[in-house]
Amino acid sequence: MFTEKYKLEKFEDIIGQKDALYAILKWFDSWKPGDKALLLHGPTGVGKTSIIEALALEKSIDFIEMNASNYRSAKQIRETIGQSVAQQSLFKRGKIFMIDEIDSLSGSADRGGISEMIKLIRATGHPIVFTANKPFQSKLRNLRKYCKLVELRKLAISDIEKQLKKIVKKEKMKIERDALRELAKLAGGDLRAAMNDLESLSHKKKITADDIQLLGKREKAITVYEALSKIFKADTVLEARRVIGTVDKPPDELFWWIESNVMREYSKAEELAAAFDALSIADVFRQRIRNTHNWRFLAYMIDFMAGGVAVARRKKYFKHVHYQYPTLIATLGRTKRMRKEQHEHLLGLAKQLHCSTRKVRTEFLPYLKLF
């Protein structure tokens, strides 16, 4: 995806956030154990994660990202995030932890979660960064006392246009000047949305102003649950396709949300068969993107995973559906720390044994486990 392929990796390349960058650097350079955490807040697509990733690269420290929605209780936070924060890096490098969507913790279901986060801030030997879209909710009142708040603002149209120009040049795309400007305006300050829109049109020989008009006026960012409902109830491929650009989830992740919930929405066998057939074709394109890094396949992946699933429905359902978090993503979230640590150990062993991590895993690890 363009958002991954052209991710800003140098602190100096971050656009449109000069005051915020100064505040973040000042916080990091003066941080010591027991100091306040950093709470980055602002709308989607303005670079909250990219900034901290770039900071970690600049300072040569490990960047460890977690999502608060994957750890619902104080016990889970203590056993996963707490243990990871307490451990030293295998190669004695520093660490910076980023816990996304801290405002996704609910006041009742996640009882004790905020208190546990505060304990981590006070006890950790590593800086912690939280991100939130809505930081001033009452449930975050106590957490805010232990955080330095830094706001990231919507990006200017000119800043987004400059970034899109760089991508167009590198991808050797053809686009009318007015069309590029309109694409930047359509994003509403969200660079990620602009990059996704550009990518959705990248299969065209030349992008015109008419193509931008077809994208329609951008809707405000919606939750993944609202997106699922709109996709499953869409009447056309284009209607379902447009939903992808309005939700703060990458298409690769949204694929698993759709796959996990289509059986909850559709009830007829022929509808399910057609929907899963479309998803299987989308999965083929998804895998081709992973194997070849040919991002032009993304447009076809989205067509099938959103539009194909939508038109598989014979009639519109008006029942209320309780959508579920994808099991695969939840499992990967819970095991992210463990898998990262395992990879660090494999790297260490590979260095000692003068071979690849793949060879360590397949040829050496089974015997080392026996020992």
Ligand SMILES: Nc1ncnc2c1ncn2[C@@H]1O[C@H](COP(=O)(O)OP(=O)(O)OP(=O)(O)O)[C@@H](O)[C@H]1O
Second form
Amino acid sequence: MFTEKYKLEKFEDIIGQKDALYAILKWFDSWKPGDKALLLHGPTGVGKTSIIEALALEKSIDFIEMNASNYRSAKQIRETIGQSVAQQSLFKRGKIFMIDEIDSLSGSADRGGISEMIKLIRATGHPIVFTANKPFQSKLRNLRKYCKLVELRKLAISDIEKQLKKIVKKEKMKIERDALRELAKLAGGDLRAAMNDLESLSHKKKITADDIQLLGKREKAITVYEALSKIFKADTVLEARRVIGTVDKPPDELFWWIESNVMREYSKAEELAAAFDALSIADVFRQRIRNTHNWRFLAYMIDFMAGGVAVARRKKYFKHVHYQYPTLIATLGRTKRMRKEQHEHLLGLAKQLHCSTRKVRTEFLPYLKLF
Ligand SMILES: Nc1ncnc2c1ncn2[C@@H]1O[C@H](COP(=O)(O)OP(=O)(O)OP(=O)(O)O)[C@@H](O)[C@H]1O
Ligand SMILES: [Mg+2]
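Switching from the form predicted alone: structure of the form predicted in complex with this ligand?
What follows is the entire complex, opening with the chain shown before.
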């Protein structure tokens, strides 16, 4: 991945963030036990994690990294970090702790977790850095009192452009100048996103402004209602299947949206027949994915449920349609609790009867109901 291959390693690789780096160094160089921890915050993909990694490298100290989302209880934090925070480092080289993404400390453990972190800050013999996207949440209020806050900002478009240019050169890629600029803009200050976008186009002979425009469209999430309209009005299979990636609902769920709304859009019998034919094939692949977990079938499922449905239509409909929530999903939502209870009962029976829950449901339950 470009983000690994071109990851910043030394201070000289850092783009922008001058004030922040100065503040970080000032904090680090003067740090002694009892001082505040560092809370490095800012949007995603601007260097929080990698700048601290670079700091450890530049200062030749041990670097101990943990992700806050892995901790579920105060006890766990105590047991895993507590020890090493108090320990001397090997050969007295010094060390630095980074607790990444502190704002994602697992839900229920929040309170205990945060106060455990504060205990660490007060007891540690080594500097601790926390990183966060959203440092001003109320759950971090107490932690903030024990931290020096330093903000990393979104990167400037021109800075992102420069970095992309470097990669383009090293990878011997070809890209139109406008396209490069557009790509940098699209990232919205997030260098990781910019590098990932560039990588996604790296197979092209030459990247053009049109490629970037398509990418931009894909990036913007659309509502499921917009997606349905686009699929039903698409002219080609490709156009229709592309829509699927732009909605923030999984294809599995979109399948039901398409299935329950196609007859609101199409009105000719032949079109509906062809559309449902395509859906039935998509459904076969849907089941195969469920049964075999072979996700390669997903591409075919999408081809049929979006592309197949789109080309089932002869002419575009220009009427305004009120798409509706799929009844199946609504029913499943309403009956979720009941089904969970039912499943628990089935599990109980399955254990007693030494068979699968499916067998209980299909072969035993009908008789039990009769009794
Ligand atoms: N200011 C920067 N200078 C050079 N490279 C950068 C900079 N910011 C980010 N990068 C590069 O972008 C990628 C992601 O950076 P990093 O993981 O540090 O982001 P982050 O701020 O920790 O994001 P997140 O909030 O998602 O964890 C890395 O490859 C990194 O080298
Ligand atoms: Mg990070």
